[in-house]
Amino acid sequence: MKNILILGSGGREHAFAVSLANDKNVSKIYCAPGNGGTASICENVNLDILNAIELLKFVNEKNIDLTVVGPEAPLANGIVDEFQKAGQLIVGPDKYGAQLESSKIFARDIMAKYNVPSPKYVACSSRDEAEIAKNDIGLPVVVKADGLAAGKGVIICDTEMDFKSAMITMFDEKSFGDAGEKVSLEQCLIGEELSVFAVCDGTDYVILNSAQDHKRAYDGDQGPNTGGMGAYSPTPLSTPEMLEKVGETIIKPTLDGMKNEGYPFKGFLYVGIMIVDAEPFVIEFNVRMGDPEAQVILPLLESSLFDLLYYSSMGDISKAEIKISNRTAVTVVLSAEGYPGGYPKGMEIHGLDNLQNDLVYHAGTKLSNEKIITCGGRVINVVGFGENLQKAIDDAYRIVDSIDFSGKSYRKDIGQRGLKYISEK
C-alpha cells in the first residue's frame, strides 16, 4: 500500500485525490494545500508547493512513494528535476519538458523542428516585429504571449483594430507581465476544436480520452476567458480514427523529439486540438491535467490511476491496464458572483450533504468550523454521468439545482455545441 502526495488545492486535485483514494494500491493521501473537499478523504498539509526542498524534506519524513503535480506552475519550477536528483517518484515533465506549455515559442520550435502539424508562426520581440508577422500570415491571426498566463495570454485579432489593441495590451500595458515580453504570432485555424490528454512514459503513452472545455464566463461563449466554467468527455469528434491520427501524428513524434533533444517527456500531455478539413493540427500543449477536464476524464478511468501513474513514472507504461468506461461525463463549473473578476469569499455552501450519491468536485472551498464555505472564484465542480451526452448533461444539471449558495453562478449550456454537433453529423 502506497502514500501519495498530491499538489495542489483546486477541482482538479480534488479528482486525483476521489480516484486515488479509491485505489487498492493507496493507503494514504495528502494534499498540499488541499481544499474544504479533499480535507474528508486527505490529510491536507501546508506546504509551499514551489519550494522542493520543503517538499522534498515532507516526502522523506512521511514515507511518499509517489508525489503527483497538479497545477503548472512547479513544472515549470523545476520541481521534477529536483525530486528525481532525490530519487523521488513524481509525475510530471523536467523543466526543460515543461517548456512545451511553459514557452509558447519551445513548444511551436520543437513542433517545427519534429514535423507536428501545426498553424504557420513567427517569433517576435517588438510590436515592429509583430507587424511585419501578422502582413506575413494575413489576418485573423492569433497573438500568444510567450510564458504562462494562467490560460489568459491569447488574442485572437480579426481585424487591425483587434491587432493594434493586442499589441497595446503586449507590449504597451505589458498586462501578462514577463510572460507577454516575448509572443507568438499564428495563423488563426478555423475548425473544430476538442482537447486530447495522454499519459506519457518518456518513449510510449496511452490516450486516457477527450473532452471539450468552455472557457468563457457566460452562455453563449460570451465574456471574459476563465480557468473554465465546464466540460464533458468524450467529445463527439473523438472517433477512434480521430484518436490513432493523433496519437501517430501529433504525440509520438512530439515524444520522440523530445527524447532526441535528451530530455524524455513523463507525465500528462494535454494536446489542444483544431480539426481543420478532417485533420489535426496542434493548438497548443498542456504538461499537466486539465483543470476541469480531469474532472470528466479521470470518474471515466475504472483502471488503477495509481498504477497508470507510477509506471509511466517509471518508464513503463505498458505495465499499466487501462479500462475506460463508456459512459459520458459532463461537469458544470459553479462560481463565485464576479469571477473571473473580483469575487466575494466567506459564503457557506448548503446541500452538499444530500449528495453522497452523486460525484460533486471541491475546488474553491475550505472548512471552517465545521462548515464549508467559499474562497475561490470557481467553487465546486459537479459532475453528471450518462449513456450518452444529453442523458449526461441533465444528470449534472440535476446535481447544481441541488447546491446552493450566496451568488452562485454557472453557465446553462454545458455540453451544448457536442449535441449541436452530434445533431449536424
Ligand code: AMP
Second form
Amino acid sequence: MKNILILGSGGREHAFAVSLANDKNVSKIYCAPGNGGTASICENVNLDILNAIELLKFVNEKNIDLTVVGPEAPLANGIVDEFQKAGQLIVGPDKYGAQLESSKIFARDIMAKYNVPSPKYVACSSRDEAEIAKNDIGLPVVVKADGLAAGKGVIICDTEMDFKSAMITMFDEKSFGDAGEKVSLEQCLIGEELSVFAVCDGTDYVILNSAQDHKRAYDGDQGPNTGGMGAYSPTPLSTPEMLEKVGETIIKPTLDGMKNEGYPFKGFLYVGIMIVDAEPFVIEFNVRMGDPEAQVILPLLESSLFDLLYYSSMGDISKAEIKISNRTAVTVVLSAEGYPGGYPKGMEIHGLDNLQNDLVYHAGTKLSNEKIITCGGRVINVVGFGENLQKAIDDAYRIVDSIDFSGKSYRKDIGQRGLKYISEK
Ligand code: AMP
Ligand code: GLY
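Next, report the structure of the form predicted together with this ligand; the form predicted on its own has already been given.
Full complex below, order starting with the chain above.
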C-alpha cells in the first residue's frame, strides 16, 4: 500500500485524489495545499509547492511513495530534477521537458526538428522581426508570448490593426513581462479544436481520451477567457482513427525527439490540436493534466490510476493495464459571481450533503467551522455521465440544480458544440 502526495488545490487535484483514494494500491494521500473536497479524503498540508527542499523533507518524513504534480509551475521550476536527484518518484517531465509548455518557441523548435505537424512559425525578439515575419506568414496571424502567461499570452490578429495592438501589448506595454520578451508568430490554423491526453514513460505512451474545454466565461463562447468553464470527454471529433493518427504523427515523434535530445519525456502530455482538412496539427503542448479536463478524463479511466502514474515515472508504462469507459462525461464549473474578474469569497455552499452517488469535485472551496465555503473563482465542478453526450449533459445539469451558493454562476451550453458536430456528421 502506497502513500501519495498531490500538489495543487483545484478541481483537477480533487479528481486525482478521488481516483487515487478508490485505488486498491493506495493507503494514505496528502494534498498540498488542497481544498475543501480533498480535506475529506486526504490530509491537506500547508506546503509551498514551489519549494523542492520543503517538499522533499516532507516526502522523507512521511514515506511518500509517489508525488503527483497538478499545475505546471513546479514542473517548469524543475521539481522533477530535484526529486530524481534525491531518488524520489514523481510524475512529470524534468525541467528540460517541461519547456514544451513553458516556452512556446522551444516547443515549436522541437516540433519543426522532428517533423511534428504544426503551423508555420517564426521566433521573434523585436517588433521589427515580428513585422517581417507577419508579412511573410500573412494575416490572420497568431502572436504568442514565449513564456508562461496563465493561458492569456495568445493574441489572434485578423487585421493590421489587431497586429499593431498586439505589438503594443507585447513589446511596448510588456503586458506579459519576461514571458513576452520573445514571441512566436504563427500561421493561424482554422478548423476544429480538441485536446488529447496521453501519459508517457520516456519512450512509450498511452492515450487516455480526448476532451474539449470551454474557455470563455459566457454562453456561446462569449466574454473573457477563464481557466475553463466546463469540458466533455470524449469529443465526437476523436474517432479511433484520429487518435491513432495523433499518436503516430504527433506523440511518438515528440517522444522520440525528446529522447534524442537526451531528455526522455515522462508524465502527462496534453496535446492541443486543430484538425484542418481531416489532419491534426499541434496548437500547443502542456505537460500536465488539464483543469477542468481531468475532471472528465479521470473518472472515465476504469483501470488503476496509481499503476498508470507509477509505471510512467518508473519508465515502463507497458506494465499498466488500461481500461477506459465507453461512456461520456460532462463537467460544468460553478463559479463565483464576477469570475474571472473580482469576486466575493466566503459564501456557504448548500446541497453537498445530499449528493448520494453524484460526482462533484471541489475547486475554490475550503472547510471552515464544519462548513464548506467558497474561497476561489471556480468553486465546484459537477460531473454527469451518460451513454451519449446528450444524456451526460442532462445528468450534469441535474446535479448543477442540486447545489447552491450565493452568486452561483455557470455556462448553460457545455457540450453543445459536441452535439453540433454530431448533428453535422
Ligand atoms: P494556447 O494558449 O496556445 O492554447 O492558445 C489559446 C488558444 O488560441 C487556443 O486554444 C486556440 O484556440 C488559439 N490558437 C493558438 N495558436 C493557434 C494557431 N496557431 N492557430 C489557430 N488558433 C490558435
Ligand atoms: N483547461 C485548460 C488547461 O488546463 O490548460
